[in-house]
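Below sits a lone chain in structure tokens, taken as the form predicted on its own.
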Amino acid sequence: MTAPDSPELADRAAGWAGAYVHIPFCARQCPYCDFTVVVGRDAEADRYLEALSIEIASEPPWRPLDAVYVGGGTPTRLGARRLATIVETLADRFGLASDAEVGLEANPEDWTPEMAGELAAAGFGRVSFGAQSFDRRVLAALGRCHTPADVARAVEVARRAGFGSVNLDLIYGHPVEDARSWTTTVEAALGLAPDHLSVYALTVEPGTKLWRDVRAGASAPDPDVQADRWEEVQVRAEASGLVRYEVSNLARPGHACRYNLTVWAGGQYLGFGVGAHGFRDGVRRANVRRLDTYLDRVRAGLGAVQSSDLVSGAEAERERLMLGLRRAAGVVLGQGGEAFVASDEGRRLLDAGVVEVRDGRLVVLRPLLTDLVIRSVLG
């Protein structure tokens, strides 16, 4: 199996079609979440489903797609059925790959052995479970609903069932948090040996509850502390087998995010559901992020799309650095590429050993750094 940090695979990716669907349905929001989600509005999971289909259907003939990757909000909130109905009508359109990638998000108090196994039976095969923390008092400071327990059945039903890669994510550096409970919450994600993990330090995006309690006087994350959080999630993930393919993302062979390879290589995307994105032909494209909004467009023929901008010259190569320099097998130089090495700063980072040239390609060394080059490449 490939190496998920390999540049042959980085590179392939480039080359593959993807389609994103967004589904906004949830229990509750987060405290820290500021994705496009809707709480309370189960019953119109029919009506965003048939909204769906028109969507998908006014899109233009494409290829084949090699990824799907359903994400939310909760996807299973609209159950196996209408996820599978997705899948499918997708397939009817485009057509799958035959060594396509299918995954979705799920919560694991949600996943139960009929769910997982409906989904199997209709092409799903990759499952991410939001764990977050295997500690109950940072669950609850994360506004979670699952018990440490509910993950490790959630993996197990998950498993049995015949999915081929299980993901779990992890938050880390919320200020509940301390030394020990990070380590446990390492050591217990581990033990369920995951194909894939992803690891996320907490972040106060704008109009959430946590940024409005940091306003009113709770404590913020401190950066600090993330990054020894990190540093330790990578040397025990690596130890289990789990190679670091991107910065926050870490795989076994044969296991990385298709989807997420396709984007962080430039490549081509669809994006369906209120708030997606895609990217298609040059150009990128954003929909509209109220649920009601998006209804009543595409019932009235008028489309999702609120945005879209044609990417090309000096953007394009911006964003072909911004996204490569994320990856650990790094980027193809090219002409930005080129232009910092040459820089000022481009060989002050590349002495202090941030960066270096690797068979044409710009390598981050330091993940932890990796904004901070991205910034520097960019100018």
Contents of the next structure:
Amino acid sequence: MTAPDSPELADRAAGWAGAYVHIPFCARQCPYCDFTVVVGRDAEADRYLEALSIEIASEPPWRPLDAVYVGGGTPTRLGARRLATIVETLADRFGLASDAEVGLEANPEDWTPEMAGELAAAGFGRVSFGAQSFDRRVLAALGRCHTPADVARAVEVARRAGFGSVNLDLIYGHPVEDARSWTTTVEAALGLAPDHLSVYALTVEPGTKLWRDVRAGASAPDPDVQADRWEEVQVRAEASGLVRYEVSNLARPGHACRYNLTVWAGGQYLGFGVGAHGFRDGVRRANVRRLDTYLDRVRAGLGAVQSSDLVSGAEAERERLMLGLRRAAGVVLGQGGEAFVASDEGRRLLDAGVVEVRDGRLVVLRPLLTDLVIRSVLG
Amino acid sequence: MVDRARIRNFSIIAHIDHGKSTLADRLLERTGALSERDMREQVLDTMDLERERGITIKAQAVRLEYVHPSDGHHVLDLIDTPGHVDFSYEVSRSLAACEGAVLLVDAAQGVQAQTLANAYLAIDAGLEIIPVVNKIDLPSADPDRVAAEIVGVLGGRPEDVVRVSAKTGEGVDELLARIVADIPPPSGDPDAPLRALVFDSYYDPYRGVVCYVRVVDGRLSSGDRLRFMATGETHDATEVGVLTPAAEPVAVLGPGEVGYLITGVKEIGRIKVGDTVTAVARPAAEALPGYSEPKPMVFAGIFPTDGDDFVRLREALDKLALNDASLVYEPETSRALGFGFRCGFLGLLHMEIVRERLEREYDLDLVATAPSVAYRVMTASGEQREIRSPQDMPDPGEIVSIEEPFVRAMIITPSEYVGAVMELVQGRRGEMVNMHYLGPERVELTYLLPLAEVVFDFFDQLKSRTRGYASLDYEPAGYREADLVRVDVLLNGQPVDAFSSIVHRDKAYQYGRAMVERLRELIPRQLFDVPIQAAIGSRIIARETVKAKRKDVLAKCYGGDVTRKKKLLQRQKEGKKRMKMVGSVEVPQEAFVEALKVDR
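Form predicted together with the partner chain, following the form predicted on its own:
Complete assembly follows, chain above in first position.
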């Protein structure tokens, strides 16, 4: 088996060029979701596609893209033809590297053989299904409409259509989930032989329905339970040949998500669509978050960018460490890392076995404590 | 010099909020000392804090010119007294400057503990007492019942109780006439050697220490060379005068007169309240009786939340002490709280006032340790030591016996709450001395109680168990031997000095349990399990554990929220800076503040 992850891979991604395209349409709003989404506005798909084309066309020319990520929302609400157009538009404008990763997110219940076939023909090679759980009770609590069988079918359909990389998203730690339910979920997910697993702790994001419920007295996810769940998935996934390369992400060798690797390596990426973010030439840009504003502004030729910040010097060093420490391969020590390991807190964390320095890189040995480390490093 | 026969010196004594300051204002207004328009509400309370709390901290004296309808012109010296027992020494000195007292009682609330405590002080001082029921304009006023209560306590006849409304002015003229008629003029020999009582003092930034004096014998003249008999210091009288209430210099103060004296002394500690002033040229043989040093009763460590504020705290205490001779403080070092001061106070209210003034007037953020009292420890070597801080307690092996201060506490409560009060006091190791019905529905209970039990949340508990109706007053009642132990609190095996407390052995477990449970909630999870233990010496009496933190990471960090996550972590990082390291344990500043709160 080739190494699933390596310092070389972690660092090489810094030189990649990525593009993120946000599709805000959803059939309904999930109670835990704080992404930019709109419900019941699918009729505006063509106007949205048009705005995306304008936005892409107005981006200054760049290098061929190493990774394209179409996320949402629910990209499949747009239909295969429009998604194909987006990839064409990006390829025409910037070009695609020969080994480019072109991926999208999809809901299992929307995924049909026809759609899969069209998307594969348009160049999509990676699909990420929001499986979340294989326990109906948990799925209901998460506000999801698909069944475990839908996920199995979707994976099968994707394989047949020729998708070379299939990811499953799982969410752990909902209060209705118990240990057995989680074991069942992990085993069922691994039973589908995914190339990639993203396992996320359910997080109470401000402003979501979940957040309002918790404030009103509903039970919140228990961090200790979540730690148990995380540990369990590591053991089971590794036994199936998946290796963790980031706090919440595991992959078979060669299947780590290129787009995300680019983000964590401090590489550059463009962001298109409502609420999308980009990072190019040291500038972080954020697009407006309201769909109407986005459509109006782009079509009026005003651009979608709401804010842009130049990140340089100490700030850039902080970001490099903050992002890089999430990687299993760690991050090159550099100025900030050197200062940290020399500090009292750094020594304490080294002594406690939370971090180590390995070949000039700072590596978090207890990924569940990554933010504790980052806060110390931010010094 | 004023004719002695025309002088009346009096105080107004009252429970808090019974309307003393309003009555004083009305008296000033009626005698023309102030026009209604010029008058700031409640002239006698000059400090903002006094106004807010409705109490008077420093006594002042005001001269009123009064024309009696049938008996002509009189000089009335109104000597204001602090209403609270913490300042009972100051009260007693103010009363010693008077021949009479107006005992003011709220027509709705009736006789309260401070009413009685101060009335007894006035009776002990041999003062003529004029009972007055105030606030007769209130809808809930019951002047007849309250008059009967007063008579029940002090004797006399209900019809002699004056009924006033300081707010509307009703009855105030009658009261003025009664002051002249009932209170005897001062005695004293104008030709005897000078004896003047210093009954209060304050620090003026321009004039230095200003003494309030009552001349008993002889004459006090501007320019006199004076001797302060208790301190032995000699100073010149650079100015003497009276307050109307504006300061008006006079050439001479004669027997019975009340006024101020300025000597140019800059440090308040050099002038002692209760001291006797005499003339160097012709000194008195004997000082006036009753002088004693103010003795702090309650002690607490006060520390700046931010260690960098230590110097500012010292400066603030120095400034407060300029005007408060009873505030004592010395530097103290705590491993947990850093550099601060162990401060001594006359009582709980005094402590609260000092702390509030430090925070408010000097903009300091403070942590105070639990209040403690002064214990007397007899050691094996035969030595007696006064222990004001739990840290100074010798090892149990060295201790032969410990004595703790007791107080005589007077509690007045509606009779329906007697059971609740008894339960509270018994839980505080109280011993009943007396129970006395003031009327069919109100009871006076007298207890002997350890002061340590009173300083610990007693007043709040009393209020909550009696729906706010009970009142409390207390006075020192000597020392008694008790079975006391020091309970330490250990974090990860290390004692945290700020949390140590001296408690009765029977309550040690309860205290230790409460502290460790409280701290378990307050101390954030660390990289390792943190045992929190309460111990007497090396014996652990309670234990809790803060389990090690297992998860501290955001699930996702994708391209869209790099900036948001960075800001979030940065903010959390700022929170971390407010942590104090106790050994290897990070303790948030708030944990100290919360754990040390008395209201548990």
